[in-house]
Amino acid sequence: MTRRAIRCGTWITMPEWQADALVLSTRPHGEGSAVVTVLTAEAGRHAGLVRGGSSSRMRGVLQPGNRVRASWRARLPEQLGQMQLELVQSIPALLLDDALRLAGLSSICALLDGSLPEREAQPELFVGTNALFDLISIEDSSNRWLEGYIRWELGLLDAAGFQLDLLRCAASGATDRLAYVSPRSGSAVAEGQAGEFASRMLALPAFLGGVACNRHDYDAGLSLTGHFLARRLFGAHNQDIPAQRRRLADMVTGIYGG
């Protein structure tokens, strides 16, 4: 979306957009302002300057994980531009009594903020992330949202061009008795097909089709996606996987590992 203004008697086009958005990160800028990065369907990961962003009134609005209505405008497309945000729903406020779910929310925001290119449309990822926000907001002592979270990380890898093949064995082509995932190719391997390399394979959780997982599904699932996030998504750009993601994995291992 654009708007038009007159400069020296000539109409010029000035970029702007309005959209539903998810707050990914915020950092102070100058005296009293903040640079906020959000995720939208059409504008993708997009940053903007929020005037008065460091005020007590705005700090709650700019919390990573919030759903907001965002408006952005600039004089030129390449500029940072100014952003205005209106709170729609505070997801973190729903999770204050659950450290694990808060860690999951923080990990989602950090992964998106650290891996997505700027200003590229992400309609499917936006819809999927919103659905995960809904799932993570449901109170559940079994933490079944973690299954959805792991599937979401697979979707993030897919969106970045690193799709794992978990439907058939890379060695035999079989679609049943799948037990492992090759840490090199990201392809499934059937039970009995890994040979002497079985100990080096990643475990395939049962909810992803695995038949012989010797770890809790949540722990194994996060190890699986974490390996490829670190190697293919962040490692490809000489970056470390975000600390928020490591913290989530450590918490899940502490609860379900061993």
Contents of the next structure:
Amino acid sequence: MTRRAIRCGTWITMPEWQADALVLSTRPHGEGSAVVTVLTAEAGRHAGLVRGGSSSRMRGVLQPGNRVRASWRARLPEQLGQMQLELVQSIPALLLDDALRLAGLSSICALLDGSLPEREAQPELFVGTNALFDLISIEDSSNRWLEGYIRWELGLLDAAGFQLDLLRCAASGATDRLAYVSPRSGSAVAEGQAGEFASRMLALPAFLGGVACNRHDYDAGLSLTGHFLARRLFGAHNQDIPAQRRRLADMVTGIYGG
Amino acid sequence: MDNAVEDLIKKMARIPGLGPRSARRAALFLLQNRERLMVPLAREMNDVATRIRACADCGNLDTGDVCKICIDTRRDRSIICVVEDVGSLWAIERAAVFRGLYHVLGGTLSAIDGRGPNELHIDRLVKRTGHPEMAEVILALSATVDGQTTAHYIQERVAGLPVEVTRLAHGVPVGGELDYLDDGTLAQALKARGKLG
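Alternate state requested, the form predicted in complex with the partner chain (shown: the form predicted on its own):
Entire complex below, previous chain first.
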């Protein structure tokens, strides 16, 4: 925050900040500008008007998933304000050739853009998302970044106040032989405790502490987090889960589901 | 100011590149050159508006149901170049380096703009690609997240067909100096590097 003079001689505080940010979405505004939403650690999900955002020079900077240095200022805190962005690293450029990783990046940005409240600090989520961006940037034919992605979605649910309890069985309290997750409570259930409800339970992937299930871990993991994202995070606001997330799940099912 | 002139200025101000001020100047210029420019322009605009339509095959704009590119027998009918819009088609035609056919998608997949596969002419493209003559589909889409997501989606859709799917190279433009290139373009250029000679 800085102090600036106004003409009548009194001083007012004009809000402004500078921070490292991740571009989440860009919408054209008028003929030459764009409204850009970014994620920062301290300002959280924050939108601003980028003048000249539709220009060919800026279009590359405003791609979702880019790491940027953002400066925002407005006359009053409640205003949209103007944003200036400087490209730090273009993550999408590293993934354009890889359909699955590109779908993953789009899904991350769409989930953050669609679920986070505006202007609330998200230091942990920002650090986690940056780490996931690093992970997704690494070329890996076995797609191990998907494990990180699923853990990140659990973190997103946690940040929104919907933590899943995957460490102990909700029925017996046991911490081993966990196999399912209750679609209602989000708690783990041990292998023998599900009884007649076993077919209605969500599978707990091995990398999250589950015993081996009959689906691939990535497919099962995305079904698990997708269920709670749709029901708790987006369903609570009568919204559908973003199309980008659905596409990622479809692609993973296509690769690992059969 | 007369209402008719004001309406004209308002409508002209909606044209990309023209704001209210420049629309006023343009309208005034037209009015001052009525016989030489305004009347012939109005006639031509009316003529184009009534005669031009989207080609039933590729989506290009032309006077016939099927555009001149699609009916040109000298063009290579085994290659389709997929572009986002007619502007991209015109750009490739201007370069005069491609002698195949085109397919205009009508945009890219974009969740923010609410454009899914059903809003684009992808089904028609798959149908055209299934033609026995077809050998290659060139995806000339933007090097953006939306553009390349669309390219991957099309690749999935035509995966079972006996055609080669290629895309335009991404990298250093002609006359470009490495010092002025952004990191993303440099990364793409390095990834797509080729053997010299």
